[in-house]
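In the form predicted alone, a lone chain appears below as structure tokens.
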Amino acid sequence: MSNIDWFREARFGLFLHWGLYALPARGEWVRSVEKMPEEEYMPFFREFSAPDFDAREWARMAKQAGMKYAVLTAKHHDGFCLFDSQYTDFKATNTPFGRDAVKEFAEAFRAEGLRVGLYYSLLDWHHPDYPHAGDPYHPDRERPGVTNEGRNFDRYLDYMHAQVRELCQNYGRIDIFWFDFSYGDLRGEAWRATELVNMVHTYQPWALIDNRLEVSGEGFGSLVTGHPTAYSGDFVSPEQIIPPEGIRDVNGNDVPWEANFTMNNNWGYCENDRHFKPASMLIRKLVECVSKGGNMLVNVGPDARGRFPAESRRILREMGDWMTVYGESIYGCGKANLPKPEYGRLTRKGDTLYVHILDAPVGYAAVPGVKKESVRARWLHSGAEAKIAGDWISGNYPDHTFLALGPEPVLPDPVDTVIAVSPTNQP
């Protein structure tokens, strides 16, 4: 197996975005947003406890909800860190909560069977030589006074690779790095990228990385032109959208992605935010990334005290209720290169096409581009047959296959019912 055959194999995963953000409780861009200075921000630094935190809870709602890895901030753009990292002292270990939450996520995720990417931020609105004045997100860029004069920007790069490689060190088998972002003049080269990438490889040579040291969230980079640059990343990493048709390069081949989107509207914890979107319409995001060749990483902010939201623990369960009944539909499946029903969506692993019914049609499902007299069909939520028409309603349509839903105008699953159609020389 490849190291990107795994991540189309798993298809669904969990980010998790947690950090000092969640004590101000109005998402992770906070600092930016209200251009909070700094010495408004350290409070919650020593503030920083989460005594409900558990990493195996974490991981275990994870893998009940079917998910098959995680990508947690281990630095996010505050420049907060997450692990115990000997370059600086903004660091979890020198809080109230003093301990290193990467190293218990790695490991109680891992002990699940889940594979474990990290997330860290290009940006670092904490470090001294980290532009300040004229960058458009810092939170002192229109600060009275302040300037990038005596900031070295080399030294900026020196600790960002020198943390990468402690994350390459000193946590095991890391099997994504998730870099944020790219922007303006900060693109690639910018970054030390190839030196950056090769460094990763160098420890950790079966990980993959997203496309984001050339680009950010609406950007696709060089992995769609043909001719990929050393640093340009193993999938695209489109946000809060999923591509209208998956995504292909410039000579029609497609290309690995995954849409990452919120629960609610926020990635961090955000008190007052309470629109998530419910675990019927996940679970349909989840099967359109997948009919599209992609995957989709679904995100939950964490409170201050190292909790799951209720909402979020909610849809995680009901989404798991569902991946337990249909996972064979999702699971290593990808295009099927049909044209779309009206009814749902099709996935397709190897000869099997998963027939996803979204939207109870009146008589049959039709299956475009498939012959009846070739195939058998089983609901997948019991494995009995389901049974192929071939009658007067559907002899006029011969290159398609009908499938008879019975009499009860109400499917089995009113999120999305499925049925498995194979080749009839399967078992």
Second form
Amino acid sequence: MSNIDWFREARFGLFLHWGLYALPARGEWVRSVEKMPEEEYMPFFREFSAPDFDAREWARMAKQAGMKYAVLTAKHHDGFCLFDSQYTDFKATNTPFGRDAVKEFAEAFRAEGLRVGLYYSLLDWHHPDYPHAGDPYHPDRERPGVTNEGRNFDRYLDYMHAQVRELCQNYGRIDIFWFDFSYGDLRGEAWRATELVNMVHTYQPWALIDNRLEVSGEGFGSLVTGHPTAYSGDFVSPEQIIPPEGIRDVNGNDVPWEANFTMNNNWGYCENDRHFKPASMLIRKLVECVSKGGNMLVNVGPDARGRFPAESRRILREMGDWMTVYGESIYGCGKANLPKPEYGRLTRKGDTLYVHILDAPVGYAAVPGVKKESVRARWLHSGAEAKIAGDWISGNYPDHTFLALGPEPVLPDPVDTVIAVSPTNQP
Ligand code: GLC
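May I ask for the structure of the form predicted together with alpha-D-glucopyranose now, the form predicted alone having been displayed?
In what comes next, the whole complex appears, and the chain from above leads the way.
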């Protein structure tokens, strides 16, 4: 049983990548990319204190941005656990920080009314039983003398499953388990995935699961085959890309999906990566995702002090300003199943069509496939009536409704001005 309805209603979530890697501040793959031996990484474990960490502040910023759920890295590929696991010493409660960040995250975000998701890495570069030599990503993959002698992968799977059970049992209602990622022969039952999913559903029967027990950001998995496996997950997780036409299965049925994006070019905090996408761009990408029937998960990589980067805080504020006015055209909306207009995009909720004008047209905004006699139009920012043209200029195109945008060529919102078009017989 999984409750995909809230997911489709929510549309907009926060991804949080936080852990020891915020200290070297070169992204969450720093150990793998730099083939960093564990002994060079452990000083960060002994130093991690996050003096400014405040999950309630994180939650307030997410709520103000208009986000409806959040997913935090309980454990990333480096194996460091932000939660007080009984199965490892490599955890936040054993650092100078000394706290269970997952507990504080879950409580704070729930208190702000957001749903809680936990990211959990299937990879684990700290665990001795995880493959080292020959693995394409392990930091020690080429280290002289390092072999897989004595490594017992089944013992690692017991550890991994036990930790997921801890996350299921100790942190209240978890709405999403965001596993990451499958590669090579490590996919599906190589993770004992059916057992893992059944365990999650035993303790958290409502929890949604992503599709990465089968694939990575690449590939859709069995969700699109018409014959999903027991561990297909509930949604596809395209990474740093918006599917050109949404995602359907082989039978043409829409499949739930959630595109995940970084604000800059790194998931984990990266001191030198100041290439942040402007809020205007992320707003338009959110509209695009929803217009194609998907969700958008936008990432923040908090720094070693536990703070959101200043750029991220500003972007969240600006996204929230737009969502406060126009959120109605996002939440619970999806595909319009009409041709995309030249000037923008369309989202639909029930009988109401939301016309997103991103690039003001000259003259009227043509809405395809809508009979002007049967609809009324309202500027979403003010609720005021938007005029529907009925004059000689538009008379040649009876299959379109033309919205007259008035004498001012610059629209109320330069990022995306929205007009709601709904049946006149609606209450
Ligand atoms: C990629 C990255 C991983 C990140 C994930 C988010 O898999 O390797 O670090 O957590 O994308 O989708």
